[in-house]
Every structure is written in C-alpha cells, then in structure tokens.
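Here's a solo chain for you in structure tokens, the form predicted alone.
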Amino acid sequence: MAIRAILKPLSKRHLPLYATSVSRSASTLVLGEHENGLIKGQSVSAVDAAKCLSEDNPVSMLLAGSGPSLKEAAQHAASCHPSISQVLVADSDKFSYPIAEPWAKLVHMVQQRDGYSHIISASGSFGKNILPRAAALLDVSPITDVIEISGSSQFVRPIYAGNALCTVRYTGANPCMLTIRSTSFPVPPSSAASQSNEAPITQVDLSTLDEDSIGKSRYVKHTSQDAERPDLGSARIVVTGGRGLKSAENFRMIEKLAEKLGAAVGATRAAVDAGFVPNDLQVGQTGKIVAPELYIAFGVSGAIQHLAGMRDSKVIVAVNKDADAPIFQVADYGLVGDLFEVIPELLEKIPEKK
C-alpha cells in the first residue's frame, strides 16, 4: 500500500497543516462533469483544488461526451476558471451518459499518453463512479474525500463518519488520483467569472481507445430535482426534515418552507428509508455532503452519519421537540418545539419569496 496515514482530532475548523515540498513536475488533469452545456460547479472546485498542489501546475480539464452540449460545456470550461490552461475534449456516442467502463478506459489511455502526475473529480457520483475504476486500471490507489491540501502529496480526509481528520502522505507511483469535497474548496466569485485567457480546446484521438469492457453495464434512464429548487449540493440555505414529519404528505411543509427561503431541500436517511423523499435528497455520509451559509433541521436527531454531511455549514439551526437530541451539540441556534407547530408558524410570517 503506497499511502502514510497519521490520525488528528476533528475540529469543526480544519487545522492548519505543515508545508511539504512541491514537486517541479506537477500536471493535474480535472474530470469535468457538464450538464445542458454547463461545467457543473463540483467540477470547478475541482480545479480550484489543483491550484493547491503547486504554483506552477498545468491544469486540463477532461470532458466526454456528443453532440452540441458538449460543444457548449468545452466553451464554457474554456472559460470558467482561469487556472485551466487546456480543455480535452472527446466526442462519441460511448460517452452520451456518464457511465463508469468507457470513461475509466478514457481516463486510462489519456494518461497513459500525457503522464499527468494528478487525476482529480469531485466527490459526488460522477467522481465515486469513475476514478475506482480508473484507478485499478492505472494500477494506483485513489484518495478519497479530501477536505484540505498542503502540497502536492500531502492531504487530509474525514475518517469515522467525520469523527477525526487523517492526515495521508501519498508515496506511490504517479498518478496520484484524488476525489475532493468540493464544499471544502469553494470558488471565489472572481475565479468563477473569470472569462480572459481561454483556453485551448484539443479534441481527443479516441482511435486507439480499448474497447474490450465497454458494454458490460447500460444507461436506464435520468431523473432530477425540480429545476425551479436550487441544487442541494451548492445551495446557500438548506433546509431539511428527518423521521419527525412522520410521513410523505407532512415532508411537503418542509417543500413549501424551501419555497418561500429560496432554499434547497434535504431529508435524513431515516426520512428517505421511510419513503417520504426520493433517496437523492439525502444529506450525510452515504448521502450529499452539504456546507450552505445557513441549514435549517426539522425533526432531525442529529445521528453521527448525517452530521457527517452538514457539520461543516456557516450556521446550523434545529428545531426538535427532545431537548437531549444530538442535533443540538453542534446547532449555533437551537429551538425546542413541536415542529408542527413551527413549521406553520414560519410559513405564516415569511414573505413570499420575490
């Protein structure tokens, strides 16, 4: 195993790290993941996370895909943060979905012709599906959920669902392929909008491309949020239910309480097991890690899995009718209520929103 680990107490702000040396060599290529012509904004962080392995690191963002979205999507990554100095572009009906066989084969053969010394996607589930494979194909073991970087192969990661920091030198071969919490490396205002210097577009020779494994797994279908809700991945207000609604028809106060905040909708696991909502929302360690200005808890306990998920938010309000609930010990505000009595008070007095 090529990979040093030292553990560190969990702080809710991460501790600073000591420098380690940065290699001359360092090259970064960034899966980017597009949707409706546009760089998703997990994809970004992720580029502004490669900024921290060196100061003098050529960036390429990698997209995959066919037909005019992906035209769109390689302009706007041309675009979309200045640190990206190459934008790769490869075009076939193989990558029309984002499915994990192709895209590791991908990845695979454009490193083994341009020997990028990282390989970095989001930790959502494009990243989770793809860089795995990826990394067995390259013969190297991936890190994963990395919060914070000190140099080009120092890093640090949330073990025990959040409970304690680990500090990971990596030691083995190049790549070193990483996936980062992109709630951990958010984009300045001036990088996202940044729209001088583009960068080169360089279509990928896809002919040498091994297509031995492509085909053993399918697209079935898509399905998304309400495109009127922002996206809980990246949403400024959160606000979330867990088992105390108590059923499917009470969860949509919390819809209707979204609504009127401008805010994204998350639910517990508890709350998705139940059936109340679809198993997207879910917020914690095996669901979306979530870090908005302002998450709002409505019946939720406060279990170590989903404060793995939303202990890093700016401010974190609860409302639950058990004063010995969990939730309170890392709330900045905390209300002991009923939340059907709340919750209706709330939508009372808030404004519509405009």
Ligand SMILES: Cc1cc2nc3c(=O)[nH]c(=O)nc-3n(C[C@H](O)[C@H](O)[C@H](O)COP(=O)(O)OP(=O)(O)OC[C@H]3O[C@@H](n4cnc5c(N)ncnc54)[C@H](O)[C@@H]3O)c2cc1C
Contents of the next structure:
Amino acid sequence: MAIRAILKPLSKRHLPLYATSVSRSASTLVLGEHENGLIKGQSVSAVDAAKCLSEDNPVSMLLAGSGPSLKEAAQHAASCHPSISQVLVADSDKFSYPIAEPWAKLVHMVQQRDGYSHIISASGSFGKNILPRAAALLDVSPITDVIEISGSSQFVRPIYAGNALCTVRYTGANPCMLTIRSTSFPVPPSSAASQSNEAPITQVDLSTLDEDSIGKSRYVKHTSQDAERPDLGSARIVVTGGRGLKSAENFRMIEKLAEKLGAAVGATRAAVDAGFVPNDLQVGQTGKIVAPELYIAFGVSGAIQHLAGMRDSKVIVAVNKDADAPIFQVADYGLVGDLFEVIPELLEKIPEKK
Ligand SMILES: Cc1cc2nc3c(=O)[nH]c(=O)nc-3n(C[C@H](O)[C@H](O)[C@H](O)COP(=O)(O)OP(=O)(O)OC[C@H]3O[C@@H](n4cnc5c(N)ncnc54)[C@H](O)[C@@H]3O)c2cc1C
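The form predicted together with the named molecule is what I need now, so please give it after the form predicted alone.
Time for the whole complex; same chain goes first.
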C-alpha cells in the first residue's frame, strides 16, 4: 500500500482547513457530475480542491453523457470556475446514465492518453461509485474523504467516524486519486461568477473504448427528491429528525418546519430504518455529509456515526428531552424539552415563508 499515515486526535469539533503549502507541476482531471445541463456544486468544489495541489496545475473537467443536456453542462463547466482550463466531453449512449463500469473505463482511457498527476471527484455517491473502480483499473490506491490538502501528496482525512484525523502521504505512482468532502472546500459565490473567459471544450475520442464497457450493471430508474426543497448536501439550513419523532406521520412536522425555514430535511439512520423517510435524507457516516450554516436536530441522540455527517455545521441547535444526550456536547444551543411541544410552538410562531 503506497500510503503513509500519521494519526492525531480530534478536538470536540474540527473546522475545515485549507492548503498550507503548495508544490509545482501537477495536472488534474476532475470528474464532473451534471444534472439538467448544470454542473453540480460538489464537482465545482472538487475543482477548488485541485487548486490546493500545486500553483501550476491545469485542471481538466471530464463530463460524460449524451444529448442536449450534456452540451449545456459542457457550456456551464467551461465557465463555472476560473481554474478549469479544459472541458473534456464524452458523448455516447453508453453514458446516458452515470453507471460506474463505462465511466471507470473512460477515466482509465483518458488517463492512459493524458497522464494526469491527480484525479479528483467529490465524495458523493457518483464519485464513490466510479473512482475506486477507475483506481483498480489504473492499479493505484485511492485516498477517500479528503478534508485538507497540504501540497501535491499530503492529505488529511477523518477516520473512526470522524473522531480522529489522519494525515496521509501518497507515495505511489501517478495518478494520485482522491475523493474530497465538498463541505471542506466550499466555493465562494464570486468564484463561480467571476470567469470572463470560457475554457475550451474538447470531444473525447471514444473509438478505442471497449464495446463491452457496459459491464454488469443496468440502469433501472432514477428518483430524485422534491425539486422545491433545497438540496440536503448544499442547503444553508438543515432540519433533522431522529427516532424521537416516533412515526412517519409525526415526521411531517419536521418537513413543515423545514418548509417555513426554507431548509432541507435530514434524518438519522434510526429514523430511516424505521421507515419515517427515504434513505437519501440520511445524514452521517453512511449517509450524507453536510455543513450548513444552521443545523437543527430534533429527537436525535448524537451517536458518533451521526455526528460524523454534521459536526462541521456552523451553528448546531439540538432539542432533546434527555439532558445527557451526547448531541448536547456538540450543540451551540441546546434545549432540553419535548419536541412534540417545541415544534408546534415553532410552527405557530415562525411566519410563513414568502
Ligand atoms: C456502521 C454504522 C454506520 C452508521 N451510520 C449512521 C449514519 O450515517 N447516520 C446516523 O444517523 N446513524 C448512523 N448509525 C446509527 C447510529 O449509531 C445511531 O443508532 C443513530 O444515529 C441513532 O439515531 P437517533 O438519534 O435518531 O436515535 P436514538 O439514538 O434512539 O435517539 C433518539 C433520541 O430522541 C430523544 N427523544 C425521544 N423522544 C423525544 C421527545 N419527545 N422530545 C425530544 N427528544 C426525544 C431521546 O432522548 C434520544 O436521545 C450507524 C451505525 C453504524 C453501526
């Protein structure tokens, strides 16, 4: 294994950190996720992370798909971040859906041709699905969930459900492959808007891509959450409910409160397992990682696996009837009380969102 690690204990809450030093000579391929003709914010964060690797680091964004939405996404990629120097577009029916096998072969093929020093993807289900497969094809060890980059080969990542930070040095062959936590590399709104020149868009020659690259998986269907609600991964406010809500019907109170606050809805794994809400709302080690400005938790005990997904939130508010619940150790504001009294009172007092 070509990775060396140094561990250090984590204080009560850690803040995202940025590159402390940068070295020269790198070139990075960022895997771009897109939907409805737009590059997802997480992929823009991956470009921001690439900036921390080296001062002189041309960044190419790789997009795959088919049809008009791919063209729109390529246009968006060309101007969504000033550090993008090239957009590579793989246009084929093979990529109509983001299935890991053809994507991994595409990454392998592009890497064999262009020889990037780094390949980065955001640590969402898109990247977590594709990057390890591509790393296996390229015979390198990926480094996952990076939260800090100190030069081109030294990275920090959380371990033990976020209770310790591990500094790893990559000593393997190129490419060094990373997934990054987008919450640790937030893109300032000015970055996205400040680009006056557009990066060139180049079509990837797919003639050498194996015909058998469809692999063993098959696209079945795509479900996405209510488009009216902010995306959980990037919302400014998240209202989360835990097992304390007791039923799916009671969980509606959380949804109503979120609507009033213009917030995204989150849930603990216990709430998901009990069937209160679908699992795409789960926050935590095996769910989504969030870092909103305000995180409000009702009936959540604060298990380490849950904290792993929300401890970087700027302000944490917890309501729990048990004064000893561990969630109060990370909360900035805590209220010991019954959520069945607190939430109706909040719903009554908070005005309707205009
Ligand atoms: C490998 C692994 C991965 C995991 N990944 C995740 C993950 O990604 N996300 C996650 O959330 N969990 C995860 N878990 C599960 C985790 O360990 C906890 O079991 C889970 O987070 C507990 O959810 P909870 O806080 O809703 O439930 P509980 O721990 O049962 O807590 C419910 C809380 O509600 C309070 N409460 C009850 N009634 C009221 C009331 N009327 N008013 C106010 N408060 C009330 C109680 O005091 C209690 O503190 C994982 C576990 C493992 C082993």
